[in-house]
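Consider the single chain below, provided in structure tokens and representing the form predicted on its own.
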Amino acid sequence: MGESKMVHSPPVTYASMLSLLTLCPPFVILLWYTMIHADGSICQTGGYLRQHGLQGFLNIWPMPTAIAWKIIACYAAFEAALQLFLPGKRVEGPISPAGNRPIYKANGVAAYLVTLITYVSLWWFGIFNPSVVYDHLGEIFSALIFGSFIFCIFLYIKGMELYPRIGKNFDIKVFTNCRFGMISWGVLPLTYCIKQYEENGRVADSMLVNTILMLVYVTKFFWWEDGYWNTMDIAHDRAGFYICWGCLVWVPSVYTSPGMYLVNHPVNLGTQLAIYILVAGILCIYINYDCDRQRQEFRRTNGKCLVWGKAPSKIQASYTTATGETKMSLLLTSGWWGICRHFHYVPEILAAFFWTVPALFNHFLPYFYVVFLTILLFDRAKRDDDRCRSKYRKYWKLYCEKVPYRIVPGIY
């Protein structure tokens, strides 16, 4: 199912690739070190590095250990087995520019639930203590950094394909993005909860709010996973450093970092404030989900559905494929999609804020993910607009006249 031609991928220059290779791995280690060993203080870590220089940085970089590799290997093998052997409905992905249509097995919800239940059960029955994961977190991140580089080199040699697979059934993007990356986003918050419980004899309400919101968000992702297979990540971006290294390393380390901070910095929010934050976060996650659901239902019914209780407003757009074939698409211009072209990014960013705000505002670093996500989604919105403009041409111009704002109503 590999693709040698990909016309919609974002341009990757040697300079941009070099900057990613140079900056991302050290940042992951510095994030871990600051959260766990420097009280979450960027100033404290910066002071240490100014005093000790490069040697100081090398001293804090944890080398991969046998136990780190063993944890990663067991987790990866478990997720790969679930991906291959759990039952799931057959789902067809979007046709690629070269004319291939990938076939997926939608068993993400089952894989996610089996993983969480197994993980908690191992702890509950005393078979494996998740605190070990937290205690060796730096070594695990270090091993992931090196191991994922090797994996990305393998993908580069294989051809930087759009839909890379091992054999006929094992889809690499589904494994890296969904099974390894996204499920780790559910596993690590539970790890942080268990570690705080074992250290303090209780789990602070701040940690509970953070963990519940993250678990709800990841559950929403897997409930909607077959819709994710139609997004830019899967259908337009080739498998390489940006996608695969990001999901194997950046997601487990950066995306879960607010919980990593809360382990040693429990905050007592009080029942009322905790409930307010929790409800606000769940509402944002629901709106984000409903945006995607609305568009999926519109596409599934070819526009023959109700959007907010009435017939949807739409634009019928034609486009030409890479093979010269003319096809038609419907562009939704009502409901959530009539507010902004990418309004669903607003509740996603707000949800990230609400699962971070239990850390309060003593340090900036717990909010790094919120800042990063905002930049990521604004860039993704621009790239998606550029791709659609190139694809639909005059119809996209008409669409932008009907829905003039990209993300924030009345502002951008």
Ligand code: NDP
The other form holds:
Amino acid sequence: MGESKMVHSPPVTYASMLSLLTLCPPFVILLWYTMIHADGSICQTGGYLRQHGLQGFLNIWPMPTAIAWKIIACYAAFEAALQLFLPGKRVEGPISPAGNRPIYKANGVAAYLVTLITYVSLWWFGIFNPSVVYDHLGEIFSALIFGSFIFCIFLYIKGMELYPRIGKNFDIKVFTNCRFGMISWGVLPLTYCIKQYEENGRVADSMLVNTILMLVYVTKFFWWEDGYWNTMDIAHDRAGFYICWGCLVWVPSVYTSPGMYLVNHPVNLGTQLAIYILVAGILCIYINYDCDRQRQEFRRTNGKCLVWGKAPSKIQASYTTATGETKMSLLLTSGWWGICRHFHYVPEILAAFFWTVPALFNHFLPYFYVVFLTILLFDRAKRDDDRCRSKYRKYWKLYCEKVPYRIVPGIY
Ligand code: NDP
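Given the form predicted on its own, state the structure of the form predicted together with this ligand.
Time for the whole complex; same chain goes first.
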């Protein structure tokens, strides 16, 4: 399953990789510092850096400590054990460019629920206090930055494969992207709630809305995890810095950052506003899920399904694999996929906005993830379009004529 030479999607360039490598780690530390020690204010952190320069920056960079390594090691070992040993149905992944079909065990929902229940139970029964995680967050992020970097070097040495595995069954990308990364996106918001509860004796409604929406989103992800195994991240992007470092460091730190901010800013929204935001957020998550589900169901049934109550309109697109075989794919051109070629990114971005808006508008930094996600998804839509154009050629052109906009109808 190596396929290290099979680059089917445009690779991330060395220049962009170098900039990611040099900019992202300091950003993660500055984000954590600003949220937790500088009141969420970029101006305050900027003022500190102007005054103290590079040495000031080095002074705020927490060194990885033994407790940080222990927390990470316990979490990683727990997730690896759940991935290996929890039962799950056998799922076939998409055919790779070299014509292989990877096999997965779909036990993501169970792993996610077992993790959350175990984590809350450890707190409830006084065995482990999640506030410790919050109190050592800077050291944990620092350890993740260094540890993941070494891990990525190991992946490069192994050959940046499409489906790297340890043994026959332990899929590294499922571990980094789904289990370590995505489950941390459920665990850390709970940590922030518990920290706020321990500090103030209650959890503010803003924090509750933020946490519930993130948990609904991550639950949706695991509900659909075998669909994720058909996406660009898994099926086309080789395991390296962009994918693995992103999921091991960027997801736990940046994706959960609105909750990190709310710990020390317990905004009270009032029941009515809280419910409006919650309902709007859940609706967006549902629409995003429904877009993914529609495409998957359409492909699974070979186009023999109903899309919004009607037989779907479609394009039969043939393409040639890396080994020269001719294969056939169906492109859905009705339902959500008839509005725009990547309409599902709109509710994805709006959902992120709704779980951030409980922080109100006093500071920009909690909105960083929304801005980042918007840029990421617009870039992703372009990368995916380029890849599909070179895969399907005239059939993709036909799809673009039928569905001319990429993400926002009438605009882009
Ligand atoms: P997509 O769901 O956009 O799938 C893209 C692939 O689907 C294409 O490469 C092509 O693959 C196939 N395809 C394209 N058009 C059609 C069509 N009309 N009919 C049938 N198949 C089609 O993948 P993403 O990975 O971008 O998104 C998956 C989910 O993950 C979304 O919900 C997205 O919002 C979310 N996401 C979240 C991110 C985050 O950081 N929060 C980041 C990225 C995604 P093929 O080669 O099989 O034809």
